[in-house]
Amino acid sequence: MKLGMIVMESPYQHEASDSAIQFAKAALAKGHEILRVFFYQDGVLNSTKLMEPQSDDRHIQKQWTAIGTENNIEFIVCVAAAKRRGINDTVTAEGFTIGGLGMLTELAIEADRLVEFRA
């Protein structure tokens, strides 16, 4: 099954992302492709290298990044949102792409089912 993903909250303000790499994860491990991560609204924040826990805590970026290079999956960061938070090129992490919702758009058409992850 194709499937495409909405991740919609911060990396360490609720569950969701750590939710959505779960999710990623065992989706991958069925057998399933995961054709692309639109990150949306507050969850633009899990693509910036510029993130710094600490060292005995998860590192939500560095995990997206380790799923997408190991399984060829293209991230999107909106836009819009990534502006008025004030991420763009420069502060995202490798792996990520600013795009803009038409990229959300073709995901829902291309994708058999659309996994949305907010609180």
Partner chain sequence: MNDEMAKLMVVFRTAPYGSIYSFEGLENVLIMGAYDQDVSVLFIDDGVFAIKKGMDNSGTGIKDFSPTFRALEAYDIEKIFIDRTSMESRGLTKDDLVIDAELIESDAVEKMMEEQKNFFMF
Given for the second form:
Amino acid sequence: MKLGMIVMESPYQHEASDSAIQFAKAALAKGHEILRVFFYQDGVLNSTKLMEPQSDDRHIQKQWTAIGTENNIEFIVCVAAAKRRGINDTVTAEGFTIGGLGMLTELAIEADRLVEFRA
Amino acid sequence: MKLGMIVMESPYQHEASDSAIQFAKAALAKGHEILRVFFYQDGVLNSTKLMEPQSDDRHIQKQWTAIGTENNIEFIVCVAAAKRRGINDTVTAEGFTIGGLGMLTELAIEADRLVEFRA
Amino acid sequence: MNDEMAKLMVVFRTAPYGSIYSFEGLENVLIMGAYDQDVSVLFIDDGVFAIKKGMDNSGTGIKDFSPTFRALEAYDIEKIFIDRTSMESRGLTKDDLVIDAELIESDAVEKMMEEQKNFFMF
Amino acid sequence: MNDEMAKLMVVFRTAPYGSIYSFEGLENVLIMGAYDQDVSVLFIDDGVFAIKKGMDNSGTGIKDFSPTFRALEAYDIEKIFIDRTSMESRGLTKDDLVIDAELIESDAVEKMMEEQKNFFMF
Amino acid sequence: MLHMINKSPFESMSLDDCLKYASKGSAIILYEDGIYAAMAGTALESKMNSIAGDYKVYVLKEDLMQRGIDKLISGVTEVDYAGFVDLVEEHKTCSW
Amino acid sequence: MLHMINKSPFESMSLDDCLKYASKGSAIILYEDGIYAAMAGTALESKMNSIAGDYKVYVLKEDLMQRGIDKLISGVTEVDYAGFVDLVEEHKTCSW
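Moving from the form predicted alone, what structure would you give for the form predicted in complex with the partner chain?
Expanding to the full complex; the earlier chain stays at the top.
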């Protein structure tokens, strides 16, 4: 199937990002196509390369970047949500692109399934 | 009274930051002393000067900075929580200082009242 | 409406202001209005509070987005539904709301979701 | 213990992992242990799930912080309480927990909070 | 004790949780989405009437206005942020 | 429909909300803090037994393991992330 994924919450504060990462890995392992992951609301905070978790903890941005670059998945960071939260292209990591909310509508039109990871 | 305040959630996503700002203003108007505002968990995201909300919306970081500089209040941004979320001293705005979690314990020891703004 | 159009829906189910979900749901509806699709809007649970009349943000300064719901018609979004039970159990009547919405029963909600190509929960 | 010490408490009331509150509550207890104060810890509501035995993070990679609760004694934090009703209504007994905690009744919780100089809810 | 409730009673158990521990006569302030508990005419009204009889229930005016809620159950007291500060001065606070 | 529930049933009404709309036989997956609803021996067990009879209830293995929960009520099905993906392929999803 052609999957669309939406991440609505910030990394570490909520489990939403972790669940989305595990789900994406499992979907790819089964040969499904992820059309796009749309980072929305506090989800935009997944994209910052300034993230430095403790050494014994997972690095959520790097986990995303690894999945995205290995599988050539488009990661869109909602521009309005990002600006409100201090995320711009000086801080976004490799693999993340800032884009408009229209790309979420387009995803809803194109995807066979849409899965929201939220609070 | 000597107040300690804790902000636990990100700006815009939750009302916690807005409530904390209104509470701080009201407390100062009554002549109370705010010993420190401790920004913790996603609350650290209140401190970023990269925040650019839409022009018709409030600017939460600037609201904090105005309160802090006019009243000489200490705003401490938890270092471990900040690092995890991509907040460091290259992005923190005027009036915010990155500090250790011990400063929250010290606040609990010194304050007459502690008020948490959380989800 | 033609077969090329996708059926899309935004479901509002959280209270406004306490979290940003409700505001972002509205932002989405407005964007979807620009894509010439078959868009509908549904209010359930605490989502009904987003369209309560009489909001006044002078005490908080948080952006009041309720007037924007009135703009939905201008975007040709006319399929607006509200779960009757959610509304009534929250002490509201249609007169309390900023927009006109068609009342539906709770057992129609899941079917309405199933009929969409995709839908969003906010 | 002397009069110079402040009575401080950390209350755990949220489930672990779904949100970071529980983890940060523990970080706080550990820091407080370094300040030579009269520190206590209380588990109520879903907070009791933080000290459930048998956690295995191999499927998620999320840091398992439950073993760190066992270090509380080393920090001289020995006043550890759990609300009996919260524990029992969640199907748990003391044998299910990674640490030993004293059972208290729900009507003692507010009084215990009142006795503190200050306390934190996580 | 001042118990602070900021979540919708239709969605969250936080008010019920708080009541398991709060002794009668304790103060409760409803703010943010918590204010919906004080609204008149809802399915929770009779439960809330009983709570308002047993506890000192306050509700934050600014958050009521923000949400367009003006009809309240009887027995609750509206306070503005200045009144909220006074309540915090009087009581230790507990954020649920 | 696959209803996705990620909040603790002791703290959130999201499962109850979902059930007001879900027709009998619909699928529900419990994940994140939602998994506690499937735990055996809690105060919710009889309510959950009834729900497990009326709906197809799945519970995410990785989140059960993370939380150390191994005793489940009868009538619920454990799935791992691969099984979660299969359920999403079969059903439209609704995140509560």
